[in-house]
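What follows is a single chain, given as structure tokens, in the form predicted alone.
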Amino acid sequence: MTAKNRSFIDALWDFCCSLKLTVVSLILLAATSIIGTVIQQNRDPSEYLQLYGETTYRIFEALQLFDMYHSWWFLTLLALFALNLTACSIKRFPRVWRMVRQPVLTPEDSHYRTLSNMEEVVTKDSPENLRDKLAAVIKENFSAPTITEKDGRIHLYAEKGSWSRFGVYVTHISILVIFLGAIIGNVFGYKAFVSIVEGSEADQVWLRGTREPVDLGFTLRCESFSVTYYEGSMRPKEFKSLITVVENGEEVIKDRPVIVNDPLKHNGIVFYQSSYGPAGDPFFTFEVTERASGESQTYRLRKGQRQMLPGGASFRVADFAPSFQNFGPAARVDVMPTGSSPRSFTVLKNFPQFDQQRGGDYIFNFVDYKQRQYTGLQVAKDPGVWVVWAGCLLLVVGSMVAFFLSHRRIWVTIRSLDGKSGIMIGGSAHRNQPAFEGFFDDFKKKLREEVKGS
């Protein structure tokens, strides 16, 4: 029973450490991430029904494809990949730790035969004299060596960049830290939206996809909203909201401009300018002159609102266009004179003398209009963002150490050989072997020169 249990545990451990599991989990994560990009996430159900139809919608909803990154199966994939990464690191770390902390100080001849960079030299000088001379050469051209004597042999060992072997583990830890930050953001953060009409306030936002309200803990007030257009068109060039943040009855942020790519941040919540639109009917200001008497009077009214004129007639704004055939703002006015049928005509704001040519009892001058706007803000709260950034920093550092730095080692063994001294020189590097080979060739030449001189 114990052997069977141990055998199962060993098999499970090998499965967690296997390269196949790494490859499969990475492929599945990449494939599902593509699905999450193609299918827009956390939209309103009505949008999905209109786009996919009821049958497909129900299938996708059952598979949690509309909120994929919170689904149980995607989190399971992340957990499986994290488990695989952790198991591989645990399995390989003790060997690397021993290699760094307990290097081979007294290598046998068989050790030198395993090295691709190796040289043998014979000299008449004694091992004791060679020891100090070669130690000085190694220190000058590489690093200070460790000198060990064993079984009549003198061993010199020097290394550089031993800590670079841990770069891969820093990279592994960084990935786990990024996962942790993403989980913190998903659990304790949210993405929402809010629409605020000019001059009004909001202290709640609505979660994307669910439309559930979330209390902000403070109040946003939209002081004003403005939009500028490219010349000669109605294509928006810039739209801007002036936002005031009120907390505990005090204005902690006053008239903060919020534009695209310049969000407002407060209490860990970020507000992005994303949309805008008209809110309610506009107010129009008209100056009406009675042609017979020349008397003028100013009127302010809403669209569709009937306004009485001197002499018993009345008028109303039946329609409005902010840009009428590139002539600018225009209003269609209905005049209802007493005792005759109504008349309709267009008044242009940018051409105040235009209506004088029409004739009639009244001359209309379109002075101004005021359309209240609402500003649409995307809201994001992600308390794990700094954890993710820390993981990204670790990822960069770990990758640079793992790919651009190398653990380089040099061994030199001196032994007595029939009245002479035999010298074995070996070196290795776990990264960038061609560069180390060039260095080792130069190093061997300097050792030969020292030995020849002695």
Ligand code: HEM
Given for the second form:
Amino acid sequence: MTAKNRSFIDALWDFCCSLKLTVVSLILLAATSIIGTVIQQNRDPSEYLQLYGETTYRIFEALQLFDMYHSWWFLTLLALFALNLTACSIKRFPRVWRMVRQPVLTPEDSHYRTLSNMEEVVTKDSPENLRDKLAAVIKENFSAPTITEKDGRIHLYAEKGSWSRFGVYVTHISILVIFLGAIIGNVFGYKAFVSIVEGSEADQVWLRGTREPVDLGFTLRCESFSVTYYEGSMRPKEFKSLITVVENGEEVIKDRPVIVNDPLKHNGIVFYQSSYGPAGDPFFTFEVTERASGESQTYRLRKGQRQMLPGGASFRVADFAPSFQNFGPAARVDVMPTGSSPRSFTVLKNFPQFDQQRGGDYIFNFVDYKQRQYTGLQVAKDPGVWVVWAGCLLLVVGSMVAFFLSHRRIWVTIRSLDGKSGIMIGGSAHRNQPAFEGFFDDFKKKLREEVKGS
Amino acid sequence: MTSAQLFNFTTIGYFAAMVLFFAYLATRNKTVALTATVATWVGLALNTAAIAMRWVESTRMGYGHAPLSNLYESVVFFAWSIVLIYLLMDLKYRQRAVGAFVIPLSFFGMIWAQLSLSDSIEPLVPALQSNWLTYHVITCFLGYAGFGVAFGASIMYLIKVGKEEKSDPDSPAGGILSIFPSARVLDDINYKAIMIGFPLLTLGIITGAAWANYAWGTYWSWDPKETWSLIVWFIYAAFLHARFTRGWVGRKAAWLSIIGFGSTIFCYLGVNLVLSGLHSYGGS
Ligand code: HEM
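Can you now output the form predicted together with the ligand? The one shown was the form predicted alone.
Entire complex below, previous chain first.
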């Protein structure tokens, strides 16, 4: 490889590792993310055209601003971010690994000079005596020291929390793990939608976006759907579908209530209550009494369906409202007597006596109606979600360790000085130095007392 | 006593604390600072009692949900969180002047909630009936509160260094500024408060994602509120990393912290008032 090539690759590598790139890409991600919160995402083109006009629409469309979080440039930015993270970790990790696994056991004097916490003491005691005494003090007040003798000097080294150095790496890897989980979900999972009318079944769902069908491999039956309200208000309390799952002809889950915030899971596919609505026309139950004979009969019929009555007349439900001017459910009934012209009037379900006063040949009593509903379920299959949660756990644990724990180290070197002993004491913490300083001052005092006491 | 009364007393408590902190800046009298701190503790106790009482009242009405479900409740909880984080930092730093720049956030929050937000206790709509709501709101707001304290310290930092640079380097900054903590300590408070806020915001985003996944089937859907919380998170991540590159402590860090808190407030209020999305606070 030529020197020029070499330096180009070095420069590229340095660029990938640089913290400046980190800050720049974080700020770019933050700034560009704003766009998608101002321009509503994934709407109909017609909506955008109306809002922005032709030219702006074309520009935004070209820049993929209508689905910007999946645009090539945003994904590139995320990829650059991940690359930066990976490169930076690869570059720094070996150094940290060495620092943890191969600590400096026999520091030179120059090493002490780099420490902000350090002190020198001279005493009459012999180095061997001092070694044992100081080792005991360090063990009692900090942690058991490693003792090494080299070139006539005795070195004591003790440390705490060395593994907290890895907190930052765990944090960074966690972000890559979350990305991985998101990719798995996008590749192997899907988001879909299905509507099922009460009493009917579905074994396919429709993909969001493309609206292509996907086979579930089992069948869902909606037994019923209901809405309940808080007493005396129209504030909804609960939306509930009763769902039965049929697999290989067997009811594996029966009448499972699916409510908002409590989805149904089966074979890794999750169904969430998301919408509802009326399906088809309601069924009505009417009791019709012939005024002349006093005889009653009950009919079940659909809206618009013509029903013969004894005596040759007929009726139908022309219109229906579930709630009519605070009177509750109401039906407009057309009666077609033989010979005369049809008559139209309103019957209220909550006032069964009401129609008697009308004075027609037939008295109508609106007994009940049944409106079938459909339930709308969102469907999600996301095999990557556990990877994402694992990443989140690592992110939380890693950043706590990175922020709040620190690697604290203490060195003591003893050498003999013509019948006396010189002691050098040094300490460092890779984080939260003020707290360590407080501890270290105390610690030094204890060491000095121990030395003087001899 | 009703929660409404307790909230009134809370507001009065924070008002007293705020005035006393201002008085401390003016008088530089240690006793005044101590009184202000006591008033802040009393305000916090009242605020806690008021929130607890509101929970009791909601239970009596037959709803029984944690009082974290509408804009009013979130604002008073925000006020509580800021004071809590402030007092925890105060236990460590004992820099009373900071109170004058942090407690007003809580006081104005309380005043706004009481004067212009509806305080009626309503039952939860189905979308909010989840324990995740509680975890999500608590972690988010404690995170925001950390950023609020950092914001106060950053403002002080900018005032302090601005004056220090202008004045004669031999004579220390006089007047009010003499009781400001040193620029180094303010920078440290800024950093430490963000160190508290950042993991909490991380937890807030994660609990939000967990809830969204549980209730709607997607842990992330780029809805404006989610996206803004991520924007805030990016800004503070940039803040933390910028500290490692030379030159991004002090003034630049203070500005980044101020921008971060501005974005936090936009995430909390602006998104609902200006943009549209799934989260239902504020709009209704
Ligand atoms: C949003 C994503 C990121 C998060 C949440 C994150 C989190 C963290 C945290 C919590 C720390 C410790 C900071 C402190 O102690 O104040 C840290 C340090 C660091 N981060 Fe990141 N980081 C992210 C992205 C990156 C990227 C993309 C790089 C790429 C190079 C990077 C490089 C570093 C470095 C070099 C350190 C200093 C490590 C040390 O203490 O020696 N980070 N990061």
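Between two forms, the rigid core is defined as the largest C-alpha subset superposing within 1.5 Å. Positions refer to the first chain, counted from 1. Model, not experiment: these values are computed from the prediction.
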**Message:** If you split the chain into two rigid parts that turn against each other between these two forms, which option among L264, V288, V335, L85 sits at the hinge?
**Reply:** L85
